Amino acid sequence: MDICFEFERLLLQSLGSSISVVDEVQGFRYFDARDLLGFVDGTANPNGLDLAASTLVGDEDGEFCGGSYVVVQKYLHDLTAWQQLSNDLQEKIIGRTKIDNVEIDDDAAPQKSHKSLATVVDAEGVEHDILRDNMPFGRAGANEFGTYFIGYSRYLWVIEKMLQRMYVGEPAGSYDRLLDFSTPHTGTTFFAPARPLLQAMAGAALK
């Protein structure tokens, strides 16, 4: 933590009056990669060469090429309503058993999974992977429980179309019964782009 406040320091000093700070989480890893509702959490990340292959623009767009669209979200969890259900409810509703996170099958089920809600797969049956890199936060003493989505896609209909599916469901109406338990108080888009598209912008704004 110390690296990271001192990192943030020095950027809000460098970039000083030209930026406002909204809001400011500290986030955490929660024992072995688990979020605050004890599931392991990014279990279907790319890795590899899958992983640019998700995250980074590519050819087909080839001003922002090497960049990548980031979405953050902060959600809230009602720990206390999610704690009350069996472990079998909460692994249903996830997708996922808890002490050893395997994958359950729901697909002949009426309502979906997060898991599987999650998942995007286009027209020609090809599914679209994101790198999820959530932190956990809180603040017991507050009673305050959270996860700090963040997500970076290659194509950002790919996250918007699993936004999609989790809030007004698939087929609509049988929403993410995550959503229950979890609740969303920001959400951003942002671009992030990679050295030579920023190189380039800062030589435009010297000239």
Ligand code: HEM
Given for the second form:
Amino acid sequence: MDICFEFERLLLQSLGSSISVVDEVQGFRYFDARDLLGFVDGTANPNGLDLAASTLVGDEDGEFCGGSYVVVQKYLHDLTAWQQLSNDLQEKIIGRTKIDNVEIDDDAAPQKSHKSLATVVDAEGVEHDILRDNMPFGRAGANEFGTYFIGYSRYLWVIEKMLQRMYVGEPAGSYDRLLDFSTPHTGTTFFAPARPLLQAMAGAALK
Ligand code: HEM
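Alternative state: the form predicted together with the named molecule, after the form predicted alone:
What follows is the entire complex, opening with the chain shown before.
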């Protein structure tokens, strides 16, 4: 927290009155990388060579090569309602077991699990991963429990497609039941340029 706090202080100091802060959220890591719903979060993230291939813009967009699209959403959970569900139903909604984090196949019911709805496969049958760096946050005394969704992607359409499958449902109407217990309060899309582009932009601004 010390280094994050200091970075934030320096950043705000240098930006001065050119910006105004509308929200400030301090996240933390919770037990074995769990979200506040109690499930291990981030397991299916890409790693090794897949990591760069899923998250960094490639030659398809020359000027922006090496950058990444970053989508964030601040979710608040109704933890009281969530805790009233049986473990079985919670696991069905997420698509993984709670204690040992093993994937569960969907049953015949039309409403698929979060894991299945968030799996995006293109017309050629290629699955597109994103990197999720979700952070739990909250204030137990204020009954505030949340997940700050942070997703990095090479292609913005992949995250948009995930959101469409979660919110509209697949088939339409069979939306993600995680959303019955999780409400997005803010959200935005950033583009994080690679260092050479940032340096060029900074250089141009200083001229
Ligand atoms: C309330 C907010 C959310 C919570 C608590 C949450 C939690 C989880 C959990 C527990 C898993 C299973 C373990 C894992 O593989 O990480 C998972 C998987 C996943 N989630 Fe979420 N998630 C949230 C929102 C989102 C959003 C908004 C997106 C995309 C726009 C997303 C995309 C994914 C993906 C891609 C997977 C992996 C699917 C696979 O197995 O291939 N999640 N999430």
